[in-house]
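Read the single chain below, which is given as structure tokens and is the form predicted on its own.
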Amino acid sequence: MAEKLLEVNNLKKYFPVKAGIFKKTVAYVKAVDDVSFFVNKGETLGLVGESGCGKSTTGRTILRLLEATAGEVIFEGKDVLSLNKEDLRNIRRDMQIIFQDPYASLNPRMTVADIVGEPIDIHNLAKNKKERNEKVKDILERVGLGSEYMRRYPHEFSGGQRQRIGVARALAVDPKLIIADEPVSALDVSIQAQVINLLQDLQKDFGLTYLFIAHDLSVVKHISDRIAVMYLGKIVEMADKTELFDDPMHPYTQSLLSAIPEADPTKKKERIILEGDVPSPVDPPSGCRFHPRCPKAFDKCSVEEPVFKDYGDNHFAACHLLEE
């Protein structure tokens, strides 16, 4: 049995929307609503969604950079949301993030040296200035930075450099988990093949569990074990990659899966066009979220809420045409 490093168990986080002279709270934006999920250790779980499904919400939350509205999040048997500062101080050293935007997440008045050490200082992993910038020399290297660049500043490299540099300082405090948040979406094509087999050399060298949260299907393809989908909050079903691509239950994952592009002309594809917006978070529809989209949709599906559970080898989805 794989060991679980993570657990997340019915994580909700509510945004509150205030209106009026006195800002009283009026409604809920439910970004994340009721999400279960567990991530053993050494593998990745891909979360994929459209924008704007509460994916990067999640990641946040777990982290506390966002204090969740309810739910647990277990973190080798500790659960992370009741932790005092000076122990959730101690356990980030154990969780990190790289950040989606590599021109938004790294400080443009430090220079790489900085960057990358400030980890190191924070948690006290160097005895001294030399040691620290060898450990900052030794990280650069080995996610294909030289030693010359630790002076320079974010300003003079590249958007697939910057996100070395994050890729870097997240592994500067030799952590359990990373939370990679869409770290490859706003790179050229070409640049995000060379980000993502880094990651994966990165994590046979350190054992590294990711939690890989992407809305390009092929990519989360490429680098997950198992895959979970969420859909306007929820997650809509969990299953190891191959079973996921290969047999889908969800009429949402199928409709995902029916528009990735078919390399060979010679086959053919039903697409699956759903009609409709995705509705607002803040009123969400009544029963399952995506029955006003659902090609398949019959009564039972606007008025009571199906169950998300497994059918079978870790087969997760929520769905009341499988009950039927």
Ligand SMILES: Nc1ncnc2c1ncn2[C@@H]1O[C@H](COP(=O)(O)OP(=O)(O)O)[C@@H](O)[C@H]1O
The other form holds:
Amino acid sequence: MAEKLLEVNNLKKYFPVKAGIFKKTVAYVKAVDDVSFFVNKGETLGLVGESGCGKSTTGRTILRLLEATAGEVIFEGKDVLSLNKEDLRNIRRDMQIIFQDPYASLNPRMTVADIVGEPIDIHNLAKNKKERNEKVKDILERVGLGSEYMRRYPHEFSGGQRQRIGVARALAVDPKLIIADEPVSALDVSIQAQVINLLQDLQKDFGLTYLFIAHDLSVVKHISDRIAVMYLGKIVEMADKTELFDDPMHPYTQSLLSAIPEADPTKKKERIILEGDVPSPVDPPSGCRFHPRCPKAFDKCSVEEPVFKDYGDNHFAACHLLEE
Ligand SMILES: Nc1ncnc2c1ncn2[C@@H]1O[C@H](COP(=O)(O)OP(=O)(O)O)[C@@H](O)[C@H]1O
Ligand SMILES: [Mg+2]
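Mind pulling up the form predicted in complex with this ligand next to the form predicted on its own we just looked at?
Time for the whole complex; same chain goes first.
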């Protein structure tokens, strides 16, 4: 029986929109609107959706880099959202994040040794500077960077190398869960696979659990065990990876899949082109939020919100077409 490491229940994050001289709250950006999922120990859950769907906000709210509006985050049986400062500090060691932009996320004034060593200092994981630098050296080697880089600064590195520094920093405190927020999106395609392979190797060696965020299904294909598809603040489909790729149920997932180029030219693939952008999460569409862009929408879709249901073998989806 798989053991759950992280459980997210009915998570909501609404950002207030303020206006006028009194800065009154006039509306809310419903960035994450009732999201539930779990991640088992040692597995990778891919979280996918177009830009603006609420993926980063989900990740940041789990880590309490943002305070949730409602819901539950359970990590190893502990309710993360109600932890006090001290307990939160301890749990932060177990949950790390890797950011999308390896240019913006590393302090340009710090050496690589200090960037990777900082979390070791914060959590008092080394007796002295010498032991700390030994640790840093080991981790850097583990992510494919030699110790000769320790005294250098981030700007001296390529994008791929910088992301390795970001990975090393996350690994430095020996975490259990890593939330990787589009860790390869800013990198050249030729470099992306190297970083994904590295993350996979590290997962095996250190028994890591990943929540792997991407806007592109092809990126999460290899690394994920299961995939959750997010649209405008909600998860619309979730299934084992192979199941999701072979039998996508939600029209949104189908359109995302159709956007991936087919490697085999003998297989003809129908391209479903979505019209328009993701609507504003301030005033999301009625009924099914996807209905204004859905090529298969019918009357009911604009009126009633579809229920997220298990259609067998842990294949969940929320779509009225499936209920017919
Ligand atoms: N601090 C914030 N204040 C107000 N709105 C925000 C804030 N952060 C994100 N948003 C909005 O929340 C929505 C989801 O954003 P985000 O989680 O970054 O999506 P994704 O990571 O899927 O691209 C977007 O509409 C975004 O503009
Ligand atoms: Mg994001």
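Numbering follows the first chain given and starts at 1. Model, not experiment: these values are computed from the prediction. If you superpose the two forms and keep the largest set of C-alpha atoms that fall within 1.5 Å, you have the rigid core.
> Core-aligned, does Asp277 move its Cα 2 Å or more between these two forms?
The answer is yes; the displacement is at least 2 Å.
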